[in-house]
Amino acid sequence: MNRDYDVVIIGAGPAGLTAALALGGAGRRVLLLDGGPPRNARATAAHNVFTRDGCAPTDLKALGLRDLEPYDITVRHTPAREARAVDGGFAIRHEDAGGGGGWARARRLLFASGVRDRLPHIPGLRERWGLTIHHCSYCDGWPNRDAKLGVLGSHQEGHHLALNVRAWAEEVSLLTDGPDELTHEQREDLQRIDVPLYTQPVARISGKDGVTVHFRNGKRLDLEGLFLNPTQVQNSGLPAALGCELDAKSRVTVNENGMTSVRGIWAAGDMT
């Protein structure tokens, strides 16, 4: 059914849900459109959110919802499959799988879709993603605090968030799955902090409670937890489609006020 909205909002993570209580709250008649799970669903609790700190992603985005229950904020559990610009604002195909849906209509549109996580091509690697393979080391560095911890990565990325986990665990080792580039004093950094440098190929991953890294050469590193901070890229094509401005990490620029380059359009969270 085709309706028209002051603003729809795509994505219903953190940014998406926050942007919807405010506009329902401010009297605004909003479509959101909930794209599935949210990015750290495997993970088994959510951390840095007040009054919620330990509440699995799956809860939290569970009552994120239900607060929007009291507004005139229409709610669809189907990602947006296209976007026009059309006179007065702009138009949004809607369909899930089912074949229900249709387009909507609005003066405003406010992206969320956040982005997705390109992994590193190792075998076993996927498989413990937010279990015992973590991203954010602000996330899970308190449960992993004193533990025996690896981060995986090269480059200045790598160098900086091994000084990064190294706030909370004693010992951490950095693994480069190759030649690790570093500089000099990248170098003389991660030995000041007895950060050991593992440059072998890493050959694939495995352990349940833990994690045991499986070098080409034979040999072997067992840890208690492995940090990485993956490629991230766009979860939706609609704002480059639609003109956006993207920067070379592809993350949707916006200004002061989460205005893109496109007039009409905003964006907000992780993406941008």
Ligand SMILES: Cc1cc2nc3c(=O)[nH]c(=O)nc-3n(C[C@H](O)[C@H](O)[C@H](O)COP(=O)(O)OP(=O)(O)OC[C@H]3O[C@@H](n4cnc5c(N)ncnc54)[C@H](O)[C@@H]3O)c2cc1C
Contents of the next structure:
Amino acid sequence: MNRDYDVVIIGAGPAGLTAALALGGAGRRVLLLDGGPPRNARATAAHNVFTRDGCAPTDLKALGLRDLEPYDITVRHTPAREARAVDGGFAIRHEDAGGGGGWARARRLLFASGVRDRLPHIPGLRERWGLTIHHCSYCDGWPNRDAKLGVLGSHQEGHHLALNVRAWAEEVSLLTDGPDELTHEQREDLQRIDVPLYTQPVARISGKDGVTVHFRNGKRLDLEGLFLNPTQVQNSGLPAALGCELDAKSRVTVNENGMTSVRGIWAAGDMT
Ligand SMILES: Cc1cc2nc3c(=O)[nH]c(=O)nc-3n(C[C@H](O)[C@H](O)[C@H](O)COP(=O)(O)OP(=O)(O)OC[C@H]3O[C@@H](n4cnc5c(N)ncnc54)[C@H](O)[C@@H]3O)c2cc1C
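Structure of the form predicted together with the named molecule (previous: the form predicted alone):
The next block holds the full complex; its first chain is the one shown before.
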């Protein structure tokens, strides 16, 4: 073992950085493992962030890391590869591709490793994710207010997101990419607020500043932005490997204090 820490934090996104700040300020010895870019790395600006509205996600992270400098916090830019329960604490192996890293031991583990968005396999969608294709109207509704927008989704989530996005823009269409699973009431909701329904399967997406949706029947729809709510999976398999309980949506279950089902392991952020 290299060195003992009070806490090893796995993940240096907003949750991990905030936790590090609080624990550093509480005089704890912390190892923060930064395994890579945050979930919104593709976006050019983060909104709804107190004092930093519109800041680029990479700048936000750099500022967060800078805030940690006064404290007893070691930051390693390597992912955690393995974790084991040992002697009432935990051993964590962190290793980069070049072979740097090693084992660290800690009394407590805090996972803040985030989630990964599972995007639909529509050609052209992934490249535009975070740029002209968004997932959250509270994050990207304002920059797209009054734009011509689409929502991609076939059932309850599509209906919900369409109602939501419609609060920012007059012209919103719901694209179900094939037969929809909407209820009669949901269709009525959409009609009431003038959201047309496109049920044709989508062949591909193109467009530089906007989003052009090409349907398989040869028709196309020109939009200025598209919203969708993809399913998410855990970034890291380590919480599950350590026995932490996950719920039906693959989120790590925590109690009201943020502790997982495994004593000594905590989790915070999107992953919960
Ligand atoms: C396109 C897009 C745009 C968004 N825009 C906004 C916005 O404008 N405003 C807003 O408030 N929210 C926005 N969000 C949501 C926001 O990105 C997340 O809510 C936020 O990033 C969650 O923070 P987190 O710390 O829980 O996880 P993350 O930010 O995902 O951070 C988790 C970190 O853990 C790291 N990690 C994973 N596995 C390991 C491992 N084994 N070892 C070490 N590190 C590991 C990851 O690389 C990552 O850096 C957006 C999301 C997306 C997808």
